[in-house]
Structures are given as C-alpha cells and as structure tokens.
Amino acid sequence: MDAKVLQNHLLELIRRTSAELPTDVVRAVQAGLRREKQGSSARYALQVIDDNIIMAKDKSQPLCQDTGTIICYADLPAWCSEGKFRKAYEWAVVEATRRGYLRQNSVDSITGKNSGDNLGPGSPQYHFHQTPKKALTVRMMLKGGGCENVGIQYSLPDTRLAAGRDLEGVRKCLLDAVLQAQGKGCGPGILGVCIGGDRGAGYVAAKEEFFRELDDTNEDPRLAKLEKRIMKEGNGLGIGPMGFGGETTLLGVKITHRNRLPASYFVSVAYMCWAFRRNGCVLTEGGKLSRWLYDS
C-alpha cells in the first residue's frame, strides 16, 4: 500500500473515532434517555449528551474537549511493518491535531510542556500483533482523562469490602468502583474489568474489553451472568448520569480474566465515559478500505 494512502485512511479513522460514536453506544444512551423521568436532572443530562452526539457527527468535531489518550491496536500482515505503520499513524495524529480532530493533549510529565502535536513518549500508545491474514486491521480508542482518573485496582482479599477471592468478592469490588466513580467519570459509564493477571497486564486486558460491542454476550456463562448482575445492581444505586440521580449509571459491563499467581488476586477496573470513542477498519494491501469495524 502506498504510504500516502495509508496515512489518509488512518486520518479518517482518527476523525471518525473523535467525532462519531458507534451505533451500539448511541442505542444505549437513547435507551437510558427513555428510562429517565420527564423533567428530571438525569433526563436533562442525557438529552444534552444525545444532542452533543448528533452535533459532533454533523459538524465533524470532537465529541468532548478532552480528546483523550490515543490507544491504537494494529494486526500487521507481512506487507506492513511496524515502522511503516508507526510513521503513517503518527503523521495522521499530527494532521488530525492540526485540523482540530484531536486537541493538543499530550503533556511532558516532567516539564509540563505540551508537545503541541500529540506525539511524545507513550503517545500514541501502540499494541502491535502479527497476523497471517492478508489485510491490515486497525482498532483505536480515545480515552478521556476524567474516566481514566476513576479506574481502580483491587487486591483480594479486601477486608474493607469483606471481599474474598471469588466472583462474589469481585462483585463487591465492581459495585464499590461504581460508587467511588459517581459524578467524577462523566457517567453514565462502561466498566472494563479483568480478573487476575498481574497489575500491569490486568489493566491492559480491562481496557481491551472496551473493543467489545455493548450488546454482545460474554462467551463465558459465569462472566455473562456477572456482567448482567452488575448492570442491574449498578443502575440500582441511583447515581445516574453525571451523578445527578436516576436509573442510568452504567451503559455496559465487560469482564474478562487472566491466569494469576497463587499469591495474587487482582481485580482491575477500567472506566469509560459516555463518550465511548472507539472505532476500527480493515485495509487491503492494494489500498482499499474493506470495512469499518463499528457502525456510526
């Protein structure tokens, strides 16, 4: 694939991710809007969110002033090297920033200086995988700082929560995470959860759950049951959109698990705000866009 063609495809991917929410997320927001009582603060908040979703898409402008951490996953076929992809994607990030699809959002952690183009150590974040397939598959998400701030990790057993090393203990952790996040994570939100793993791998796996569709069903029936229960109980807490009260606290719960060491039992919780910006595409070696991974 010609380098310029790849750059332009990736630029369009970034634009869509920043400005257009996937259909499954829009459906979930609108379902929440229908649930809330007329005249309530919760309904008003969700109406503003719904209006914002429509205007951002119509005007091709960012859904939120915080365009978030840029997280990119690329399944690389033989014809696309990591170096070639990085060069094209970073050009697209700089151009997207220049055009206003992305805010100047990457700050040096030591000096506090803004790079101005969203490039720097760890920005963007890359996850590369080789694939025997012929096509290049790219997925990305933009994760805002507000929702990132309320992510949390538990080490079980947790005496404060009376949570043991079992799924009931995990349930207590997740409800506590929802309670702690109230009003601070730009809710209604989505939980991405990993049971097990080490501290770092758990958080990575938890965020990867955000690539699932909101209305899918977990392949593990035990985790499917837990997801459904947390959705019901989390929405029953009465926290509501932006912490204003109401029935729509969560839009989704997605849980996975990783093997762990006998000495450790971590529950890693990533929180995503209503501006659930993720998208992806499949590109052929000849430069064609085969398909978008999420409808918008």
Given for the second form:
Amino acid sequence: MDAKVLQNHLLELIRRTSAELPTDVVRAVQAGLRREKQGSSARYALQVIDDNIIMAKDKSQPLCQDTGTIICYADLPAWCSEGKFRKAYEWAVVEATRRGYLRQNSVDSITGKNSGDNLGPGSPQYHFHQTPKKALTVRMMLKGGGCENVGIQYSLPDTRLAAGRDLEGVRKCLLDAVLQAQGKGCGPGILGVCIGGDRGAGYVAAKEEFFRELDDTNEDPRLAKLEKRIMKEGNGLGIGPMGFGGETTLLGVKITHRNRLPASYFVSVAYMCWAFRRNGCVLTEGGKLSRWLYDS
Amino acid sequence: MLLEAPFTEQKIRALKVGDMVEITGLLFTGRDAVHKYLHDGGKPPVDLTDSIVYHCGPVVVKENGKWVVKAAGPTTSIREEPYQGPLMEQYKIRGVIGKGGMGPKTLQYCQSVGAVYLHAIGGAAQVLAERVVAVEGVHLAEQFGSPEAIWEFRVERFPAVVTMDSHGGSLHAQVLAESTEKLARLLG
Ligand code: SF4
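One more: the block was the form predicted alone; return the form predicted in complex with its partner chain.
What follows is the whole complex; the chain from before opens it.
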C-alpha cells in the first residue's frame, strides 16, 4: 500500500474514533436513559450525554475535550513493517491534532512541557503483532484521564475487603472499585478486568477487554456469570450517572484472566467513562478499506 | 429550572441539592493557575461579586476575528479544595461549576457565604460549548496560557445539577454514604 493512502486511512480512523461512539455503546447509554426516572438528575445527565453523542458525530468534533491516551493495536501482515506503520500513524496523529480531532494531550513527565503534537515517549502507545493474514487490522482506543485515574489494582488476599484468592474475592474487589470510583470517572462506566498476570500485564489485558462489544457474552461461563452478577450488583449500589444517584452506574463489565505466579494474585481494574471511544478497520494490501470493526 | 443573572444570595440560597438548573448569564472560567493566583493575593481582573466560576479549561479558537468555543466541558474540581472556600468568602462568589464535587471545607463556606456547587455533565464538550453564546473577554491568558486563563463566557441555558447547597446538603456525601451502606449489606 502506498504510504499516503495508509496515512489517510489512519487519519479517518482517528477522526471517527474521536467523534463517533460505537453503536453498542450508544445503545447502552440509551437503555440507561430509558431506565432512569422521569425528572431525575440521572435522566437529565444521560439526556445531555445522548445529545452530546449526536452533536459530536454531526459536527465531526471530539465527543469529549479530553481525547485521552492514544492506544493503538496493529496486526501487521508481511507487506507492512512496524516502521512503515509507525511513520504513517504518527503522521495521522499529528494531522489529527492539527485539525482538532485530538487535543494537545501529551506532557513531558519531567519538565511538564506539552509536546503540542501528541508525540513523545510512549505517545502514541503501540501494541504490534504479526499476522499470517493478508490484511492489516488496526484497532484503537482513546482512553480519558478522569476515568484512568479511578482504575485500581488489588493484590489478594486483601484484609480490608476480606477478599481471598478466588472468584468471590474478585467479586469483592470489583464492587469496591465501583464504590471507590463513585461518579469521578464520568460514569456510567465500563469495567475492564484481568484476574492474574503480573502488575503490568494485568492492566494491559484489562484494557484489551474494552475491545469487546458491550452486549457480547464471555466465552468462559464462569466469567460470564461473574460479569452478569457485577453488572447487577454494581448498578444496585445506586451511584448513578455522574454519581448523582440512580440505576445506571455501569454500562458493562468485561473480565479476562492470565496465569499468575503461585506467590501473587492480582485483580486489575481499568475504568472507562461513558465517552467510550474505540474503533478499528481492516485494510487490504491494495489500499482499500475492507471494513470498520465497529458500527458507529 | 432557570437560574438567571444576577446571581444574588437570595436566588442561590433558594437552591437545593438535586435541583436541575439551566444557567443564563456570565460565567468566568478558572482552574488551577487562577485559583492559586487569587489565593496568593493576586488582584482579580474581573468583578467576582455575585459571580459563578466555572472549572473549565476550554478550547477556544479565533475565527474571522471572533472567539469561538470548540469544547467547554468541566474539569475535576477537587484540586481547588484548599482555595475555593476562602475565595468564595473574600469575593462573594455565589457558585462554582465543575465535576466530581468538592469536600467538607468548601461545603462549610457554601453555608456561611451563601454559595452552591453546580455539577456539569462530565465529558459533554459539544453540548456545553454550544451553550456558550459569546466570549466577552479573556484575562491572564499571556501569563497562564489559554486553557488556564479567565474567560468570560456568556451562556444560555447551561445545564448543571446542584450537588452542594448553602444548607449543608451534599449529594456527593449522601450518595457515598448510601452506596457504602448498600455494599456492606450486599456483602453481609
Ligand atoms: S473521564 Fe472520559 S468523559 Fe470524563 S472528561 Fe475524561 S475523557 Fe471525558
């Protein structure tokens, strides 16, 4: 594929991700809206959010001014090297920033200086995999700061929660995470969870769960059951949109697992706000977009 | 309900936790740099008496010689907790808009001064930007940079929910207490 063609596909991917919520998320927001009582502040909040979703798409402007950490997954076929991909994606990030699809959001952690173009150490964040397939698959996510700040990692056993090293212990962690977050992560939110792994891998896997569609069912029946239960119990806490009180505290719970060392048992919880921006596309060697991974 | 300028103590004292308001009038943006500056004794470049301060770092661009607001969602308020109450008292600030709520110190000042905390809808950048109908001025932009400046926003029907009132009520404290109790019951 010609470099210029690849650049433009990636720019459109970033624009779409920033301005348009995937339809599975929109459906979940609207279901919450219908659930909340007429005249309640919960309903009011979800109504403003729903209006905002429509307006951002119409105006092709960011859903939220915090356009978040840029997280990119690319499955590279033989014809696309990592170097070629990086070059094209970085061009697209700089151009998207210039056009206002992305905010200037990348700050040097030592000097406090904003790079101004979203490039810098670790920005954007890449996850590359080789694929024997013919096509290039790119997925990306924009992960906001407010919701990232309420993510939390537990090490079991946990005495405060009386949580042991089993699924019952995991349940206690997840409900505690929802309680601690209150409305501060711009809820209603989605939990991405990884049981096990080391601290680093745990959080990475937890965030990868956000690529699952909200209405899917976990292939592992034990985790499917736990996801359902946390949804029900988490929403039962009554925290509601923005922490105003109400029935809609969670829009989804997605759980995966990794093997762990005998000595450790981590439960990593990533929190995603309602501005749940993810998308992806499949590109052919000839330079055609064969499909978007999510409707929006 | 509508909340229209001037934001007098009487109007503000009438507000209660849970009230959904639409604000019409002038708002002043201010975030970390402005709060620290005022707290350290800096002179306010605008008259803050009976004003509403908005915790917001907006994206504002100049189009055809006019300021246009591209995004204007709230930022997290709790960072201003050390400064907010004393500033409310000193300048008779009647309202603060932000997200996430504020702590017991600010709540106390809300009572003594006659002020409220208004929670905007976090992330709703486009809806909120649209409710800013005019930008009437900007101050301290050279010193602090555009997002940290004091912007004078003329707003119409800007949506927010009263989550801390001048009678000691805090929706944040209430929801936290209730949800903590519910979880304790759930885990038996
Ligand atoms: S948490 Fe999400 S919705 Fe809230 S300000 Fe950050 S990115 Fe926007």
